[in-house]
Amino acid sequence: MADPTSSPSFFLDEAVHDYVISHTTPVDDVQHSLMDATAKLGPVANMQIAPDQGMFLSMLVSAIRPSFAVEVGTFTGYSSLAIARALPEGGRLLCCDVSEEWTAMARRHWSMAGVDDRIDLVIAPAVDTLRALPDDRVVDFAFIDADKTGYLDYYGELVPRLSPHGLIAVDNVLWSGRVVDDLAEGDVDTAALVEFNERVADDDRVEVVLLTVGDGVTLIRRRT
(Lines of atoms letter the chains of each structure in order from A and count residues from 1; the text may use other names and numbers.)
(Lines give C-alpha, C1' and ligand atoms only; values in the text may rest on other atoms or scores of the structure.)
Protein backbone atom coordinates (compact mmCIF):
# COMPACT_ATOMS: atom_id res chain seq x y z
CA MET A 1 0.00 0.00 0.00
CA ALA A 2 1.28 3.45 -0.87
CA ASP A 3 2.30 5.85 1.86
CA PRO A 4 -0.80 8.06 2.34
CA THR A 5 1.41 11.10 2.87
CA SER A 6 3.52 10.53 -0.24
CA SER A 7 4.03 13.58 -2.43
CA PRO A 8 4.18 13.89 -6.22
CA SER A 9 6.55 16.87 -5.92
CA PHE A 10 9.50 16.04 -8.15
CA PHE A 11 11.81 18.67 -6.65
CA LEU A 12 11.52 17.84 -2.93
CA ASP A 13 13.87 15.33 -1.36
CA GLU A 14 12.50 13.01 1.30
CA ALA A 15 13.70 15.05 4.27
CA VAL A 16 12.15 18.28 3.00
CA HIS A 17 8.93 16.49 2.07
CA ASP A 18 8.71 14.99 5.57
CA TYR A 19 9.29 18.45 7.04
CA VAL A 20 6.47 19.90 4.90
CA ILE A 21 4.04 17.18 5.99
CA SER A 22 4.99 17.48 9.66
CA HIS A 23 4.28 21.21 9.55
CA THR A 24 0.94 20.95 7.73
CA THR A 25 -2.41 20.22 9.38
CA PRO A 26 -2.65 16.41 9.39
CA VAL A 27 -5.24 14.44 7.48
CA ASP A 28 -8.24 13.02 9.31
CA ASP A 29 -9.83 9.56 9.29
CA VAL A 30 -11.97 10.17 6.19
CA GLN A 31 -9.00 11.46 4.21
CA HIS A 32 -6.89 8.50 5.36
CA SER A 33 -9.64 6.12 4.28
CA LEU A 34 -9.87 7.74 0.86
CA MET A 35 -6.10 7.71 0.33
CA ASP A 36 -5.86 4.07 1.38
CA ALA A 37 -8.72 3.07 -0.94
CA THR A 38 -7.17 5.01 -3.83
CA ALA A 39 -3.74 3.44 -3.25
CA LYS A 40 -5.28 0.01 -3.88
CA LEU A 41 -6.01 1.06 -7.47
CA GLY A 42 -2.30 0.72 -8.27
CA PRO A 43 -0.17 3.13 -10.33
CA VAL A 44 -3.20 5.22 -11.31
CA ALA A 45 -3.36 6.35 -7.67
CA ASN A 46 -0.63 8.85 -8.56
CA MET A 47 -3.38 11.02 -10.02
CA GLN A 48 -4.53 11.83 -6.48
CA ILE A 49 -3.32 15.16 -5.15
CA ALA A 50 -1.02 15.20 -2.12
CA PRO A 51 -2.30 16.05 1.38
CA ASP A 52 -0.53 19.41 1.44
CA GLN A 53 -2.24 20.31 -1.84
CA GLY A 54 -5.57 19.35 -0.31
CA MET A 55 -4.99 21.70 2.62
CA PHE A 56 -3.85 24.41 0.20
CA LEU A 57 -7.14 24.11 -1.72
CA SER A 58 -9.15 24.19 1.50
CA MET A 59 -7.43 27.35 2.64
CA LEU A 60 -7.99 29.06 -0.72
CA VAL A 61 -11.67 28.17 -0.68
CA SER A 62 -12.04 29.26 2.95
CA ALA A 63 -10.59 32.65 2.04
CA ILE A 64 -12.64 33.14 -1.14
CA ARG A 65 -15.92 31.77 0.31
CA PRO A 66 -17.33 30.79 -3.08
CA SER A 67 -21.04 30.51 -3.69
CA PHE A 68 -20.34 28.32 -6.70
CA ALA A 69 -17.20 26.26 -7.30
CA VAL A 70 -16.26 23.93 -10.13
CA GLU A 71 -13.91 20.98 -10.25
CA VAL A 72 -12.82 19.58 -13.60
CA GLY A 73 -11.46 16.08 -12.99
CA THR A 74 -12.65 14.46 -9.76
CA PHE A 75 -10.96 11.02 -9.81
CA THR A 76 -11.61 9.44 -6.38
CA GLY A 77 -12.55 12.68 -4.69
CA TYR A 78 -9.71 13.95 -2.52
CA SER A 79 -9.61 17.46 -3.99
CA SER A 80 -13.40 17.76 -4.11
CA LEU A 81 -13.54 16.70 -0.46
CA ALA A 82 -11.05 19.45 0.39
CA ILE A 83 -13.04 22.04 -1.55
CA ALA A 84 -16.50 21.01 -0.34
CA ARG A 85 -15.50 21.02 3.32
CA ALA A 86 -14.36 24.64 3.03
CA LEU A 87 -17.46 25.98 1.28
CA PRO A 88 -19.51 28.57 3.15
CA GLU A 89 -23.11 27.81 4.08
CA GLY A 90 -25.13 27.50 0.89
CA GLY A 91 -22.06 27.05 -1.31
CA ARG A 92 -22.20 24.46 -4.10
CA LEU A 93 -19.52 22.44 -5.87
CA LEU A 94 -20.00 21.12 -9.40
CA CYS A 95 -17.77 18.12 -10.11
CA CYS A 96 -17.10 17.15 -13.73
CA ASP A 97 -15.77 13.68 -14.53
CA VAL A 98 -16.27 10.80 -16.96
CA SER A 99 -15.68 7.79 -14.67
CA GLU A 100 -18.52 6.18 -12.75
CA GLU A 101 -16.05 3.74 -11.16
CA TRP A 102 -13.62 6.23 -9.66
CA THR A 103 -16.26 8.75 -8.63
CA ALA A 104 -18.21 6.02 -6.82
CA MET A 105 -15.31 5.99 -4.36
CA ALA A 106 -15.58 9.78 -4.15
CA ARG A 107 -19.31 9.60 -3.42
CA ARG A 108 -18.76 7.19 -0.53
CA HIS A 109 -16.22 9.45 1.12
CA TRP A 110 -18.24 12.62 0.52
CA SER A 111 -21.03 10.89 2.42
CA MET A 112 -18.65 9.81 5.20
CA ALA A 113 -17.53 13.44 5.56
CA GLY A 114 -21.08 14.79 5.47
CA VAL A 115 -20.54 17.00 2.42
CA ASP A 116 -22.40 15.01 -0.24
CA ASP A 117 -25.38 17.36 0.00
CA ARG A 118 -23.33 20.29 -1.34
CA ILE A 119 -21.79 18.49 -4.34
CA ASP A 120 -23.33 17.98 -7.80
CA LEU A 121 -21.48 15.35 -9.83
CA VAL A 122 -22.02 15.24 -13.59
CA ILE A 123 -20.66 12.25 -15.50
CA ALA A 124 -20.02 13.62 -18.99
CA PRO A 125 -17.23 15.36 -20.92
CA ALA A 126 -16.40 18.39 -18.79
CA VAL A 127 -16.39 20.86 -21.65
CA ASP A 128 -19.99 19.89 -22.44
CA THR A 129 -20.99 20.32 -18.80
CA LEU A 130 -19.38 23.76 -18.64
CA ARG A 131 -20.95 24.90 -21.89
CA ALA A 132 -24.36 23.79 -20.62
CA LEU A 133 -24.20 26.13 -17.60
CA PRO A 134 -26.63 29.05 -17.66
CA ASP A 135 -25.18 32.14 -19.32
CA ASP A 136 -25.37 34.09 -16.07
CA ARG A 137 -23.74 31.43 -13.90
CA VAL A 138 -20.73 33.00 -12.15
CA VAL A 139 -17.84 30.84 -10.93
CA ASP A 140 -16.03 31.91 -7.76
CA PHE A 141 -13.48 29.09 -7.64
CA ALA A 142 -12.39 26.38 -10.05
CA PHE A 143 -9.87 23.55 -9.88
CA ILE A 144 -8.67 21.94 -13.11
CA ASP A 145 -7.00 18.54 -12.82
CA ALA A 146 -8.11 16.43 -15.78
CA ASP A 147 -6.89 15.42 -19.24
CA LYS A 148 -4.06 17.76 -20.12
CA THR A 149 -5.07 18.15 -23.76
CA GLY A 150 -8.37 19.62 -22.55
CA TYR A 151 -6.90 22.28 -20.27
CA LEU A 152 -7.19 25.15 -22.74
CA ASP A 153 -10.83 24.30 -23.47
CA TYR A 154 -11.71 24.24 -19.76
CA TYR A 155 -9.81 27.47 -19.18
CA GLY A 156 -11.62 29.07 -22.10
CA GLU A 157 -15.00 28.20 -20.63
CA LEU A 158 -14.17 29.24 -17.07
CA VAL A 159 -12.33 32.56 -17.45
CA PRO A 160 -15.32 34.53 -18.82
CA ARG A 161 -17.45 33.26 -15.92
CA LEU A 162 -14.93 34.05 -13.19
CA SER A 163 -16.15 36.49 -10.54
CA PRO A 164 -14.07 39.58 -9.65
CA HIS A 165 -12.83 37.84 -6.49
CA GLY A 166 -12.61 34.39 -8.09
CA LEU A 167 -9.65 32.09 -8.68
CA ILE A 168 -8.84 29.20 -10.98
CA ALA A 169 -6.29 26.68 -9.70
CA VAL A 170 -4.69 24.38 -12.27
CA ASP A 171 -2.74 21.25 -11.33
CA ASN A 172 0.27 19.50 -12.92
CA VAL A 173 1.56 22.57 -14.73
CA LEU A 174 5.20 21.56 -14.12
CA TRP A 175 4.61 17.93 -15.12
CA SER A 176 7.58 16.59 -13.15
CA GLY A 177 9.80 19.16 -14.85
CA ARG A 178 9.10 17.89 -18.37
CA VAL A 179 7.69 21.28 -19.42
CA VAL A 180 11.28 22.59 -19.65
CA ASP A 181 12.70 19.53 -21.43
CA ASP A 182 12.93 18.92 -25.16
CA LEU A 183 9.61 17.44 -26.22
CA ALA A 184 9.69 13.78 -27.13
CA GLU A 185 7.85 12.80 -30.29
CA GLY A 186 4.25 11.92 -29.50
CA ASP A 187 4.31 13.42 -25.98
CA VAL A 188 0.98 15.16 -26.40
CA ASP A 189 0.37 15.78 -22.68
CA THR A 190 3.62 17.68 -22.18
CA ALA A 191 3.05 19.62 -25.40
CA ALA A 192 -0.45 20.54 -24.23
CA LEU A 193 0.84 21.77 -20.87
CA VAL A 194 3.61 23.83 -22.47
CA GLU A 195 1.05 25.48 -24.73
CA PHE A 196 -1.36 26.01 -21.85
CA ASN A 197 1.29 27.66 -19.68
CA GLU A 198 2.35 29.97 -22.50
CA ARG A 199 -1.19 30.94 -23.48
CA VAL A 200 -2.20 31.73 -19.90
CA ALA A 201 0.95 33.77 -19.24
CA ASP A 202 0.23 35.81 -22.41
CA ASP A 203 -3.49 36.32 -21.71
CA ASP A 204 -4.09 40.01 -20.99
CA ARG A 205 -7.40 39.21 -19.30
CA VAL A 206 -5.76 37.56 -16.29
CA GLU A 207 -3.03 37.71 -13.68
CA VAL A 208 -1.21 34.44 -13.04
CA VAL A 209 1.32 32.88 -10.69
CA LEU A 210 2.83 29.43 -11.11
CA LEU A 211 3.59 27.86 -7.73
CA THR A 212 5.92 24.97 -6.93
CA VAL A 213 3.29 23.12 -4.93
CA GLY A 214 2.89 19.44 -5.69
CA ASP A 215 3.48 18.97 -9.41
CA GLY A 216 3.02 22.70 -10.02
CA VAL A 217 -0.15 24.69 -9.39
CA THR A 218 -1.07 27.80 -11.36
CA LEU A 219 -3.40 30.36 -9.78
CA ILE A 220 -5.36 32.61 -12.15
CA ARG A 221 -7.54 35.64 -11.51
CA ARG A 222 -9.23 38.05 -13.88
CA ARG A 223 -7.79 41.56 -14.07
CA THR A 224 -10.07 44.21 -12.59
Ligand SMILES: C[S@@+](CC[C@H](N)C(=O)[O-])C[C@H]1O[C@@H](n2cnc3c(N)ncnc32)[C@H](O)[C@@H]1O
Contents of the next structure:
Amino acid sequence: MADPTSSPSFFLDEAVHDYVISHTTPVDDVQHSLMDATAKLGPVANMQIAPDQGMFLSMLVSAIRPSFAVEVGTFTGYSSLAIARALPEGGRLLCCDVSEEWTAMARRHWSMAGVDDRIDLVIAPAVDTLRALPDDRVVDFAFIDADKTGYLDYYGELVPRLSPHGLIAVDNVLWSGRVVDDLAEGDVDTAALVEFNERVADDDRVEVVLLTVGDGVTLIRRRT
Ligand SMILES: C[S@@+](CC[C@H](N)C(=O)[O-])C[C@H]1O[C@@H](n2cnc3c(N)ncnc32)[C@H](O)[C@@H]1O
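Form predicted together with the ligand structure, per the form predicted on its own context:
Once more the chain from above appears, this time first in line as the rest of the complex follows.
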Protein backbone atom coordinates (compact mmCIF):
# COMPACT_ATOMS: atom_id res chain seq x y z
CA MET A 1 0.00 0.00 0.00
CA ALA A 2 1.28 3.49 -0.88
CA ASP A 3 2.52 5.62 2.00
CA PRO A 4 -0.54 7.75 2.87
CA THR A 5 1.71 10.60 4.01
CA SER A 6 2.91 11.02 0.43
CA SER A 7 -0.44 11.87 -1.21
CA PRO A 8 -0.05 15.24 -2.97
CA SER A 9 -2.10 18.24 -1.90
CA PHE A 10 -4.45 19.80 -4.47
CA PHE A 11 -2.71 23.17 -4.16
CA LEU A 12 0.93 22.04 -4.28
CA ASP A 13 2.90 20.15 -6.89
CA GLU A 14 4.32 16.86 -5.68
CA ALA A 15 7.86 18.15 -5.14
CA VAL A 16 6.72 21.07 -3.00
CA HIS A 17 4.31 18.83 -1.10
CA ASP A 18 7.12 16.36 -0.39
CA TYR A 19 9.26 19.27 0.80
CA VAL A 20 6.46 20.42 3.15
CA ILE A 21 6.09 16.92 4.62
CA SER A 22 9.84 16.40 5.03
CA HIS A 23 10.10 19.69 6.96
CA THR A 24 7.18 18.97 9.28
CA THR A 25 7.37 16.79 12.41
CA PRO A 26 6.89 13.22 11.14
CA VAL A 27 3.90 11.08 12.04
CA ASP A 28 4.38 8.51 14.77
CA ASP A 29 3.40 4.83 14.98
CA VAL A 30 -0.17 5.46 16.16
CA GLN A 31 -0.81 7.97 13.36
CA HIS A 32 0.72 5.57 10.83
CA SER A 33 -1.48 2.76 12.08
CA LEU A 34 -4.55 4.99 11.82
CA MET A 35 -3.70 6.13 8.29
CA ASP A 36 -3.08 2.56 7.15
CA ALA A 37 -6.34 1.31 8.68
CA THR A 38 -8.28 4.22 7.18
CA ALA A 39 -6.73 3.71 3.73
CA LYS A 40 -8.12 0.15 3.74
CA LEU A 41 -11.66 1.62 3.82
CA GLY A 42 -11.22 2.69 0.17
CA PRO A 43 -12.06 6.06 -1.40
CA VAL A 44 -13.74 7.41 1.76
CA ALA A 45 -10.24 7.57 3.24
CA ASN A 46 -9.89 10.87 1.37
CA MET A 47 -12.01 12.43 4.13
CA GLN A 48 -9.09 12.11 6.55
CA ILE A 49 -7.13 15.31 7.06
CA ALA A 50 -3.51 15.34 5.87
CA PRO A 51 -0.59 14.87 8.31
CA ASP A 52 0.63 18.48 7.99
CA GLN A 53 -2.89 19.66 8.80
CA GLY A 54 -2.92 17.39 11.85
CA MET A 55 0.30 18.96 13.06
CA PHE A 56 -1.20 22.39 12.37
CA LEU A 57 -4.21 21.55 14.58
CA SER A 58 -1.90 20.30 17.33
CA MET A 59 0.07 23.55 17.16
CA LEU A 60 -3.09 25.66 17.47
CA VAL A 61 -4.38 23.62 20.39
CA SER A 62 -1.00 23.71 22.15
CA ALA A 63 -1.00 27.50 21.89
CA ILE A 64 -4.65 28.04 22.94
CA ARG A 65 -4.60 25.44 25.75
CA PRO A 66 -8.38 24.81 25.60
CA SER A 67 -10.28 23.62 28.63
CA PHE A 68 -13.07 22.52 26.31
CA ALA A 69 -12.69 21.73 22.61
CA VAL A 70 -15.26 20.48 20.09
CA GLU A 71 -14.82 18.51 16.92
CA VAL A 72 -17.68 18.30 14.41
CA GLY A 73 -16.90 15.34 12.13
CA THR A 74 -14.59 12.71 13.62
CA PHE A 75 -14.54 9.90 11.02
CA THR A 76 -11.69 7.50 11.94
CA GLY A 77 -10.05 9.92 14.34
CA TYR A 78 -6.98 11.57 12.82
CA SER A 79 -7.92 15.16 13.60
CA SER A 80 -9.35 14.29 17.04
CA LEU A 81 -6.10 12.51 17.88
CA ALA A 82 -4.16 15.64 16.89
CA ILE A 83 -6.40 17.84 19.05
CA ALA A 84 -6.62 15.51 22.06
CA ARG A 85 -2.86 14.96 22.28
CA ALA A 86 -2.26 18.70 22.47
CA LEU A 87 -4.84 19.43 25.20
CA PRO A 88 -3.53 20.77 28.49
CA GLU A 89 -3.99 18.85 31.75
CA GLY A 90 -7.73 18.56 32.42
CA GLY A 91 -8.73 19.66 28.91
CA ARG A 92 -11.60 17.80 27.25
CA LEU A 93 -12.62 17.16 23.66
CA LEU A 94 -16.23 16.60 22.60
CA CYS A 95 -16.37 14.65 19.32
CA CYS A 96 -19.54 14.72 17.21
CA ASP A 97 -20.26 12.14 14.50
CA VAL A 98 -23.08 9.98 13.20
CA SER A 99 -21.05 6.87 12.35
CA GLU A 100 -20.50 4.11 14.92
CA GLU A 101 -18.48 2.17 12.36
CA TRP A 102 -15.91 4.83 11.49
CA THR A 103 -15.56 6.16 15.02
CA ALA A 104 -14.85 2.63 16.33
CA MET A 105 -11.51 2.95 14.55
CA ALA A 106 -11.04 6.35 16.18
CA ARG A 107 -11.72 4.89 19.64
CA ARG A 108 -9.12 2.16 19.11
CA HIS A 109 -6.45 4.68 18.18
CA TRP A 110 -7.36 7.12 20.97
CA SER A 111 -6.80 4.21 23.32
CA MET A 112 -3.48 3.27 21.66
CA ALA A 113 -2.34 6.89 22.09
CA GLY A 114 -3.55 7.03 25.72
CA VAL A 115 -5.93 9.95 25.12
CA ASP A 116 -9.29 8.11 25.24
CA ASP A 117 -9.94 9.33 28.80
CA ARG A 118 -10.08 12.98 27.69
CA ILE A 119 -12.53 12.50 24.78
CA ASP A 120 -16.35 12.33 24.86
CA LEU A 121 -17.82 10.96 21.63
CA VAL A 122 -21.49 11.58 20.92
CA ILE A 123 -23.08 9.65 18.05
CA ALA A 124 -25.90 11.90 16.85
CA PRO A 125 -26.42 14.69 14.32
CA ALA A 126 -23.87 17.30 15.42
CA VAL A 127 -26.37 20.15 15.45
CA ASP A 128 -28.40 18.29 18.10
CA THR A 129 -25.28 17.64 20.18
CA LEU A 130 -24.24 21.30 20.03
CA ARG A 131 -27.75 22.56 20.85
CA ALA A 132 -27.85 20.24 23.86
CA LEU A 133 -24.76 21.83 25.43
CA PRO A 134 -25.48 23.82 28.60
CA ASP A 135 -26.10 27.53 27.89
CA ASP A 136 -23.02 28.54 29.84
CA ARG A 137 -20.67 26.04 28.15
CA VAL A 138 -17.69 28.00 26.77
CA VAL A 139 -15.80 26.60 23.79
CA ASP A 140 -12.08 27.39 23.51
CA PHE A 141 -11.36 25.53 20.29
CA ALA A 142 -13.55 23.96 17.61
CA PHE A 143 -12.79 22.07 14.42
CA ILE A 144 -15.61 21.81 11.86
CA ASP A 145 -15.18 19.00 9.31
CA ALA A 146 -18.54 17.26 8.78
CA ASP A 147 -21.36 17.56 6.21
CA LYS A 148 -20.82 20.79 4.28
CA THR A 149 -24.52 21.72 4.25
CA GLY A 150 -24.42 21.82 8.05
CA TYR A 151 -21.47 24.21 8.37
CA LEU A 152 -23.56 27.36 8.90
CA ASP A 153 -25.59 25.65 11.62
CA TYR A 154 -22.43 24.50 13.42
CA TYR A 155 -20.93 27.97 13.10
CA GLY A 156 -24.15 29.52 14.41
CA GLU A 157 -24.03 27.31 17.50
CA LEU A 158 -20.32 27.75 18.17
CA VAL A 159 -19.65 31.48 17.67
CA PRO A 160 -21.74 32.70 20.65
CA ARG A 161 -19.98 30.16 22.89
CA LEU A 162 -16.46 30.99 21.75
CA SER A 163 -14.15 32.25 24.49
CA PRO A 164 -12.26 35.54 23.92
CA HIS A 165 -9.03 33.67 23.17
CA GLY A 166 -10.82 30.85 21.34
CA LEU A 167 -10.62 29.77 17.70
CA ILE A 168 -12.84 27.90 15.28
CA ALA A 169 -10.99 26.08 12.47
CA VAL A 170 -13.09 25.05 9.48
CA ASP A 171 -11.94 22.46 6.95
CA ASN A 172 -12.44 22.14 3.17
CA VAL A 173 -13.33 25.80 2.62
CA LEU A 174 -11.62 25.78 -0.81
CA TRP A 175 -13.11 22.40 -1.79
CA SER A 176 -10.27 21.61 -4.23
CA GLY A 177 -10.76 25.05 -5.78
CA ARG A 178 -14.39 24.44 -6.77
CA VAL A 179 -15.56 27.45 -4.70
CA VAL A 180 -14.36 29.75 -7.52
CA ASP A 181 -15.87 27.73 -10.40
CA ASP A 182 -19.30 28.20 -11.94
CA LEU A 183 -21.69 26.27 -9.73
CA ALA A 184 -22.93 23.01 -11.27
CA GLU A 185 -26.65 22.37 -10.85
CA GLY A 186 -27.32 20.18 -7.83
CA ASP A 187 -23.86 20.65 -6.32
CA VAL A 188 -25.18 21.38 -2.84
CA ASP A 189 -21.82 20.95 -1.09
CA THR A 190 -20.01 23.58 -3.17
CA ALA A 191 -23.02 25.91 -2.87
CA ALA A 192 -23.00 25.46 0.92
CA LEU A 193 -19.29 26.19 1.17
CA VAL A 194 -19.56 29.30 -1.04
CA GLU A 195 -22.40 30.59 1.13
CA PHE A 196 -20.54 29.70 4.32
CA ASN A 197 -17.39 31.55 3.21
CA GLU A 198 -19.41 34.66 2.27
CA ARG A 199 -21.47 34.71 5.46
CA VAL A 200 -18.43 34.33 7.69
CA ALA A 201 -16.42 36.99 5.84
CA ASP A 202 -19.39 39.40 6.26
CA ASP A 203 -19.99 38.60 9.94
CA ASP A 204 -19.05 41.66 12.05
CA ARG A 205 -18.79 39.53 15.19
CA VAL A 206 -15.63 37.79 13.99
CA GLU A 207 -12.20 38.12 12.41
CA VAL A 208 -11.34 35.56 9.75
CA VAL A 209 -8.34 34.26 7.83
CA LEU A 210 -8.68 31.70 5.05
CA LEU A 211 -5.49 29.63 4.79
CA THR A 212 -4.32 27.33 1.98
CA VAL A 213 -3.50 24.54 4.41
CA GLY A 214 -4.88 21.16 3.30
CA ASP A 215 -8.09 21.74 1.32
CA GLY A 216 -8.39 25.27 2.74
CA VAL A 217 -8.80 26.00 6.46
CA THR A 218 -10.53 29.11 7.80
CA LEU A 219 -9.62 30.34 11.27
CA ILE A 220 -12.23 32.40 13.09
CA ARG A 221 -12.05 34.37 16.33
CA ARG A 222 -14.52 36.69 17.98
CA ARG A 223 -13.78 40.40 17.81
CA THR A 224 -12.99 41.71 21.25
C1 LIG B 1 -14.61 14.62 6.44
S2 LIG B 1 -15.06 13.43 7.62
C3 LIG B 1 -14.18 13.97 9.05
C4 LIG B 1 -12.70 13.67 8.93
C5 LIG B 1 -11.96 13.77 10.24
N6 LIG B 1 -11.98 15.14 10.74
C7 LIG B 1 -10.55 13.24 10.11
O8 LIG B 1 -9.59 14.01 10.27
O9 LIG B 1 -10.38 12.06 9.80
C10 LIG B 1 -16.73 13.89 7.97
C11 LIG B 1 -17.40 13.13 9.11
O12 LIG B 1 -18.61 13.85 9.40
C13 LIG B 1 -19.57 12.90 9.80
N14 LIG B 1 -20.91 13.52 9.63
C15 LIG B 1 -21.62 13.68 8.50
N16 LIG B 1 -22.78 14.28 8.76
C17 LIG B 1 -22.81 14.53 10.09
C18 LIG B 1 -23.75 15.12 10.98
N19 LIG B 1 -24.92 15.63 10.53
N20 LIG B 1 -23.44 15.20 12.29
C21 LIG B 1 -22.27 14.70 12.76
N22 LIG B 1 -21.34 14.12 11.96
C23 LIG B 1 -21.61 14.04 10.65
C24 LIG B 1 -19.32 11.69 8.92
O25 LIG B 1 -19.85 10.51 9.53
C26 LIG B 1 -17.79 11.70 8.80
O27 LIG B 1 -17.24 10.83 9.75
